[in-house]
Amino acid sequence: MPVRLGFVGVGGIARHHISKLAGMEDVELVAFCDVVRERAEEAARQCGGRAYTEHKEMYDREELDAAFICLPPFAHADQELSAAERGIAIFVEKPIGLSVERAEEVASAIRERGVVSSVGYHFRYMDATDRAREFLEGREGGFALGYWIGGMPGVAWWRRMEGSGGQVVEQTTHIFDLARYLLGEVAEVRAVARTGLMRDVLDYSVYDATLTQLTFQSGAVAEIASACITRAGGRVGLDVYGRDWAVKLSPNRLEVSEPGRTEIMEGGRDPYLEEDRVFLEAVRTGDSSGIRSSYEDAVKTLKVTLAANRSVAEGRPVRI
């Protein structure tokens, strides 16, 4: 039987998305909900399948296995909680909101009904990724150095903190998340941004650049930077120090160096097609051992952002 899927948000993630699933067998799409009616009649179109406008009604009309809700930060409210709640399972794009209350509900209510949860943290399914945890694997980690550099998304909503929760929540939660996988629990946030860059730019809050401090568990530090103020030299990926050696991890690259020795690694596997492929398989066995980012797990991610907002505003350092 094929596995049975529901979208729950219809924009430009949920069609990369689409685009994956589309071509995999086992897969039937049988339902598109979006607020905007003509996005979720148009995906309808494409797919086959039925259009809605409210996602409960949604998840009581159709069978469904699954979930992929792919919305914008601001909009997340009860669409993964009722969805838990009816015994679907979720792929839930990142971030996975702007409250930690709001998201501990979530993660309860999977935990008590045993449902399959995943968090689109493709980043953890890159080839490169899988390289760099097998070399860190047994080593102690010293420092890391954090980078999401670039220009500013043109949809509205993001450039507003109501909106988007910032870059750092938004966007370089990508670094955040990857420095959790590689060098484990932080222990404490401490951030400070600055503004004043994109007065030009109209309906804008959130903050042109953001440093932010780590304190891991383990005792390692590392330095996030994040900004959205220029369309040059930009600049994503987390860079690892240990004793002796480095390890520099981008998009698909990967670049190991030991005294003597530099080990490179480039392409490999689509992330994206495989964080959806490894989810359809947990659906279709309860086996969710091959998830990498359940929603649990998510939400640890999401704190440390969260926490870096905090200690801007607040100026003080924040323990997690």
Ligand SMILES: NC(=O)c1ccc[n+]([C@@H]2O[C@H](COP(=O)([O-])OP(=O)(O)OC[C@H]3O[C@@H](n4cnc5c(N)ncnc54)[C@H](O)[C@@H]3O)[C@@H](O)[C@H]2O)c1
Given for the second form:
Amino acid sequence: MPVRLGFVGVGGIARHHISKLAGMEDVELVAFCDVVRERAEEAARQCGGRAYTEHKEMYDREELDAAFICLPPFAHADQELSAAERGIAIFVEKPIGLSVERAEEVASAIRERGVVSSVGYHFRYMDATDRAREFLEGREGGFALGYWIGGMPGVAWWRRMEGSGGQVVEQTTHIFDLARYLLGEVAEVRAVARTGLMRDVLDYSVYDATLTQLTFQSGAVAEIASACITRAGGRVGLDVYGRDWAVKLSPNRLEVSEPGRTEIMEGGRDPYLEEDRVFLEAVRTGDSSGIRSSYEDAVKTLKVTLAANRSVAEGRPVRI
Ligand SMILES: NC(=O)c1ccc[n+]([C@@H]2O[C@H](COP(=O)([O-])OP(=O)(O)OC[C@H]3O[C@@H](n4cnc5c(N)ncnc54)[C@H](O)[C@@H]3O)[C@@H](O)[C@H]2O)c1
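Show the same protein again, this time as the form predicted together with the ligand rather than the form predicted alone.
Following is the full complex, with the preceding chain placed first.
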């Protein structure tokens, strides 16, 4: 029996998942929901499913095994909860929203209903990340430096604080999540930010640059830089340092250095394809052990990134 999938939100990243899923066997793309009707209709025409503008109607009319929820941060309302309550597995794009309270309610429903969940932290599915985790096993991480320095994504909601939550919450969240994946849970967050460099950009209210310091429960520390002001000279990745070693992770690349030895790993599997494959396998079998980022786990990353915003606003460290 093919896995029957529906989409909530059929924008840029949904299209990316559709391009991966369309080539897989045992998957049927049966329904597409978007508040912009034409987007749902176009996807339905291309993939052979039905179009909706209201997610509950889609959940009730279609017999879905799973829903891909690919919404902008501000738009998360009851899409996850009403899927979980109906026993529909959910793949949710990061960030899972802008409200920890709402996310915790969804996490409880997922637990109670035993629903399969996965969140689109695709960096966790890189071969390079697997190797970094293997190297770090049994080693004590000392400190880390993380980066998401670049330009702004083109979607209008991104540049509004109430639309995206800002760059830390929407984009650099991948690096915060990687830091948790490699160094464990965060105990305290402190952050500073600046504005004023993007006066020419209309309707812009996110920070230009944010520097966030993390203290981990293990005692490790990290500094993560976010900036959306430059289309040149950017950098995305996380470097972890310990006694006499360094691990430098960036998209599909890893460099491990020890005295007298440098190991470089480049390329590897497509992490988007892998996260989709693993999710579908979990839906088919009910065994979630291959999923690297469950909804419940992603709540912890959301808490850390929202704490960074709070630390900036209140000018003090925030305990997690
Ligand atoms: N993992 C990644 O690498 C990655 C990459 C890009 C985007 N994302 C994440 O994916 C999410 C979506 O980003 P995007 O770039 O696809 O945005 P987008 O604006 O291109 O698409 C979002 C779609 O959701 C629709 N929508 C809004 N509210 C809705 C609602 N209530 N019901 C149904 N549809 C609704 C919009 O009309 C739009 O078509 C964001 O959270 C973003 O952070 C992840």
